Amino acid sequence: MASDLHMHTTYSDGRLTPEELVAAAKDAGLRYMAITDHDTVGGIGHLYETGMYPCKSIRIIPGIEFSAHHPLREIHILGYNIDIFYGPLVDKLNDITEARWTRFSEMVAKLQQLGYDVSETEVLTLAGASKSISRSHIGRVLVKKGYFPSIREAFDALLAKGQPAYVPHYRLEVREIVDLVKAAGGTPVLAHPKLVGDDALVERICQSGIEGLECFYPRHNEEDTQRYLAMADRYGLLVSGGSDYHGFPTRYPTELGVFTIEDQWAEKFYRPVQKL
């Protein structure tokens, strides 16, 4: 059988609801799956709040996507059989989700003085359930507008980095999220590990305290993938890999069960579930 231990429900910028997203990967035939939405445990808490966490037809982990702060890099951290209740963590999840609504809001008005028609609302209505608002929903109101064919292009125009509708927001340290993960019951892992573009500090990352290290990610190759387990291997982290699925007919993979790793990684993550 497969697993997949990267992949996000419409608590964050996924499409499917969570009980859509577990109903698709038993589909798939996956044995393991993780919810890992952006800055929020949402997802995998509605679930346990409705009875489909556990379940007993799929192995679910709960998990969470940091994303930290660094001047010039992507770097996200994956956070695994993390306890969603536990209170510094819900903490801080909250103080994250209130940034991310200002930074929202003020990404918005930003898109009205360039002349874009765009507005709060109808960003919120696309986000649904989402408290975790980010730019992937703002780029998908201004794809449905006809301003652009895709969400790529209106990140690469707009609301990337140093673009003029970008606006930065409140990102944790590296250390800080390791350690909170782990105070969480958790592990952390350092996600897609090419996307931050910097190998250096990507061993540096490796050393200060992570993991595991996501080796299989749909936007590695194969030169890449082994050059990440060789890393983990040198620096003793668990491998972890996923397709970061988002459920988007315009973001690979469209379907789950399209990108998949073995489940002899996936089982190392996995722990019975405990009473939460």
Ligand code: AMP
Second form
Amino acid sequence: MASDLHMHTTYSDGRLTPEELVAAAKDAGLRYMAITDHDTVGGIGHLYETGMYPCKSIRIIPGIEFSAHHPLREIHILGYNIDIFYGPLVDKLNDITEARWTRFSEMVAKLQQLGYDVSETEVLTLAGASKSISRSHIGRVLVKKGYFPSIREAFDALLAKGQPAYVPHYRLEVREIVDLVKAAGGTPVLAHPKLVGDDALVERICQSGIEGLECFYPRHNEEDTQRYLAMADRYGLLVSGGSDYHGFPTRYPTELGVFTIEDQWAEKFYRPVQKL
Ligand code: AMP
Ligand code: MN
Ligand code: MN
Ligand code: MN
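With the form predicted on its own done, generate the form predicted in complex with the ligand in the same format.
Now the complete complex, all chains and molecules, led by this one.
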């Protein structure tokens, strides 16, 4: 069977609710799945509250995806099996998501100064129930209003690091995220190393206390995958992988089950008894 350890819900910038995502994962025949929303465990909490977790027909691994500070590079760190009720984690996530509100309104102000007719209300309407407002939401508004044919083009022109509407995240160092995930009982994993764009930096992060590397990822080619598998082996890291499914028709993979990993990798992250 197949597994997927990286996907998003409406709690961050995904299209499906946690229930819909679990249903879609079951339909796709997945055995292990991890929900890894940006800076929030709200989707996991929601599954706990609705009694959909634990689930008999699919093994759910609670997760999260953090963004680390770097002047040039995008460094994302996944945390698997964190205790979502751990006080210091809850406090930090509140600070981070609150900072996302200030950041999104600063980005909208920058866009307005650049002459784009976008409002905070439009972004918030599109973001719906999300508590983790991101550049994805802003990008989608820019596409919806006809400024760009795709979100990628909106990023390239305005939203990416170094572009005129970019505003940095709440400042969190790799080390801080790694320590927080571990303190919450979880396993920190460096997400999509290819997207960091600098393998020397990836190797330094591999030696920063991180415990896993996301070797399998849709934008890794075979050579990338082999290189990161060798790196994981060299630094004694767990191997992870997932689709980074967001549920939008313009972003590959558009369906669950199209990009999966073998269960032998996923089962190492699974903990049958969760604190409820
Ligand atoms: P943020 O968390 O606000 O920094 O926004 C980052 C999110 O935007 C990522 O999680 C992706 O979902 C999305 N994203 C980043 N770069 C691109 C891109 N080039 N094209 C489309 N979506 C992107
Ligand atoms: Mn995203
Ligand atoms: Mn990411
Ligand atoms: Mn992701």
